[in-house]
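Given as structure tokens, the chain that follows is alone and in the form predicted on its own.
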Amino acid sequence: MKKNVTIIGFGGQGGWHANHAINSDVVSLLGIYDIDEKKSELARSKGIHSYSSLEEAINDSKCDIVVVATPNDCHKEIVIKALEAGKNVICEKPVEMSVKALDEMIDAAKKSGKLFTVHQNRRWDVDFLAMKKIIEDGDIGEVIRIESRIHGSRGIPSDWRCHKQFGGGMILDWGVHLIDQMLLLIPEKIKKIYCDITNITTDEVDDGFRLNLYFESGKTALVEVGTYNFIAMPRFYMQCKSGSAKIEDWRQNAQVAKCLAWHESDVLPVQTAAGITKTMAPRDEITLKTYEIDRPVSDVHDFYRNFVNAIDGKEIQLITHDQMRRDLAVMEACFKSAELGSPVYFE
């Protein structure tokens, strides 16, 4: 049976878990409620019904699931009324801007017994998700470094997410999908960080970092994000013990190259532009293979259908609590690490 769905909020996001929810296999939409009345009267437009009040919303007897799409300076307050209505709540990312914060959250959703995650959506996309079935496979063995990217050239967005008040910045917005990923890639605890951030088009917020991840294994990952990059770097790029792999971009397979011998004797040198070189020199395919994997089967929709699942007790809920304290503590702490310019460590 369906699950009934309210949407606080009707801007970007608001609207896509709208278009989702009337599309939808396993909720319906019950309506919108947005403090804009431009936006509520764009909902009716669209034959959604839009509440009066948040708080008539929220007690709607027939809603099972709030959805949370508002700024995120207002997460707080929002989660924590609907989870004392009674109401099962998923959050926009980022959940909140501390850890503190979110740990309220996390009270008030045990106290009121209901569900409560946050809309961890990038979990589905079909690079990350290549990635992840490349360090599954093991063909190219053990992971040595990641690098994940996300390079645009239009500067933040011109709404609130480029205002501090309201939790503007790339690090909340880019970040907490980037790092989340990153952690998923490698489950290890994180020896320290080091992040600096860039504020080439603003100075009131972040407007792309680089964020270093040490982990105690030795494993090490970068996640970097450019707003005023005019020619990106690959999405993903990683090292393994038994070869490499990398993702231009999105749209693209990845490309994996597989070491099939180590030493060879009879390396010939290259020319170069000043010289010859025996150890950039290039391999042939008597030491290396390589190859393509296709882009993964994907559908975000399966984070619905997981929650509703959990919701009935017939699946475990994808994104915990401790994965949500996880990334939220990370970008804390880049934070920290940005504001003293030296590296932030882990206990």
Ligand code: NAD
Given for the second form:
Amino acid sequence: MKKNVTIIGFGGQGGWHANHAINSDVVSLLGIYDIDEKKSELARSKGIHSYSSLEEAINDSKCDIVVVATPNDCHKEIVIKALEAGKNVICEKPVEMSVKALDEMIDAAKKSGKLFTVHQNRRWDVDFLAMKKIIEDGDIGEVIRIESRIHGSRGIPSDWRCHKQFGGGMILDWGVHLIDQMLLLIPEKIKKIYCDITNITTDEVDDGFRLNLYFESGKTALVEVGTYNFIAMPRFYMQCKSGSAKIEDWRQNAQVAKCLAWHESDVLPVQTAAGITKTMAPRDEITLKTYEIDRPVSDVHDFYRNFVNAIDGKEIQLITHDQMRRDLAVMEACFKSAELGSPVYFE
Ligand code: NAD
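Could you output the structure for the form predicted in complex with the named molecule, given that the previous block was the form predicted on its own?
Starting with the chain above, the whole complex follows.
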């Protein structure tokens, strides 16, 4: 049987959850609550029930799942209230802004015996899944380094995202997705991180950042978000022990180059202004095989299918509390590193 969903916050993302619930095979929409009366009116104009208070919304006895889609600064309070009201909770990302706050939410979930997760919907992004497939296939060997970038050129949206008090800034907005993905691509112990932020379009919050991750195994990673990049660098770039892979743009296939033989007998030099170079000359097809991999099949609605099955005890919740804590610990370290201008070491 379908589970009933109540949505708190009917803005851009609350609207996405509402549309999803209306068309879903596993959940139905009960209604929404928003502090802004205009949003409630909008909901009613679409035939969606709107509750008159948060308490009324989360205490509706027909509600199985509360979805929290408010700005980042009020996630904790609403999540804890919903858990205490005996509901399962899906919170929008970033789940909170500190590990301490998240721990209070996890405690409330444990006390209530209800499920609590975060909507890391970019785990279903095809570019990320393509990189994961390349690593799992193993054709180009073990990872040495992965670089994951999102470069835009429109600054931060001019809503609550450009204000610190509401949890604005790109580390919390896009960083949480890219960090979550990276820690799934390299699920290893972190030794240290170093992060610097940009303030090109605003001083109040970071409008971009560059995070370097150093793992105990020696693997390294870069996660970068930019909002002032009029030419974008590739979405993903990966060096492995037997080759490299790249995704230029998230609409494109992954390109893979597999090294067939390390030594080349005849290297055709490249002519540069300063002279010729053999060291930096491209390889030919005798020592390098290049190919593309098909875009993996993905359905973002599997997030809800998993959560509903987890409530029914048929599947394990995909996005776990440990993963939520880990992502948040890295984000906290990013802010600390940027403030101190130095690396942050992990225990
Ligand atoms: P938004 O500004 O479009 O909508 C937020 C809504 O919450 C507004 O209608 C506002 O009136 C309402 N609101 C604010 N405080 C409230 C409260 N205390 N109780 C009830 N309603 C309240 O913002 P958005 O873009 O929809 O972002 C909302 C959340 O969703 C954020 O956490 C954001 O990071 C997340 N988000 C996630 C994704 C994703 O892909 N997973 C995409 C966009 C946004």
